[in-house]
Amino acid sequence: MNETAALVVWGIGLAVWIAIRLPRRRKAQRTKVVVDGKSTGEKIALALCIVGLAIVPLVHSFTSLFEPANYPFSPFLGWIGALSMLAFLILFYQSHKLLARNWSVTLELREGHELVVDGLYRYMRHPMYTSFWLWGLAQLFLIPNWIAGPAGLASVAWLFFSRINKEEAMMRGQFGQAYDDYCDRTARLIPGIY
């Protein structure tokens, strides 16, 4: 693997993410929202994710703006990044597929919202967040630049830590003891760890 191939892997990952996300977003918007937990902070965190995971790497790829922050590419880390990108896309796709109409970009509950506890959700409550952490890691390993590489992880961290407790409180408010029981038998992100 060389630096150009790593950048192509990153670009393919971005394109596949868009291909997975857009149709599901359109489909989800057809179901009425019954609980809306959106806030200005939420919108900022989501915007930062787009900036860190897409815009900053694209600027790095097509301009020399961040060139002074480049460091030597490691083929070994490039392969780890490629595997992380593949894991991200598999987890991201499966999360969307399992959530179906229950999915939302923001903190919302939709009409007929169900607590999904099958598939990946049998082991972890937030596989979509886990997938985003993997995307951030992939970007770090695929893009040898001190700005563009870690920008994804930084933005995912901001989103996750500003949102996770609110999301779980919203689910607890909707599903009560069933959600508490679900939390008792699952990890947040990584089975057996956290």
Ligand code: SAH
Contents of the next structure:
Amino acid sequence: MNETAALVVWGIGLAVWIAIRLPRRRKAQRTKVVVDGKSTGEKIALALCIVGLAIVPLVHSFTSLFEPANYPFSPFLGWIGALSMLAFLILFYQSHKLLARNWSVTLELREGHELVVDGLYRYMRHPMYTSFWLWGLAQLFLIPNWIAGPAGLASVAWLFFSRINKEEAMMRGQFGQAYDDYCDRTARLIPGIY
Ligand code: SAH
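Next block: the form predicted in complex with this ligand, after the form predicted on its own:
Whole complex next, starting from this chain.
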């Protein structure tokens, strides 16, 4: 693996992410939202994710703006990055499939919202967020630049920590004891760890 191949892997990851997400976004918009928990902070965090995970790396790919922050590429880390990217896409696709019409890009509950507790959701409450952390890690390992590399991870961290308690409170408000029981038997992101 060389630096160009690593950048191509990153680009393919972004393209596959778009291909998975766009049709689901269109589909989700057909189900009515009954609880809207989004705030200005949420909108800022989501915009930061687009900047950190897509715009900054794209600017780095096509311009020399961040060149002074380059460091030597490690093929070993490049392969770890490629594996993280693959794991990200598998988890992302699966969690979208499992959430189906219950998915929202932000804090919302939809008409007839069901609590998903099967498949990946049997082991962790937030597999889609686990996948985003893996995406951020993939970017860090695939792009040897002190700005474009960690930008994704920083924006994912911002979104995750600003949202997670509010999301769990919203779910608890809707599903009550069933959600508490579900929390008791699952980890947030990594089974057995967190
Ligand atoms: N946190 C989850 C889902 C992310 S999408 C994950 O990482 O996999 C965010 C939306 O999904 C939330 O607004 C909520 O409406 C919905 N959601 C979160 N967990 C859910 C669950 N277990 N079952 C059904 N919907 C859920």
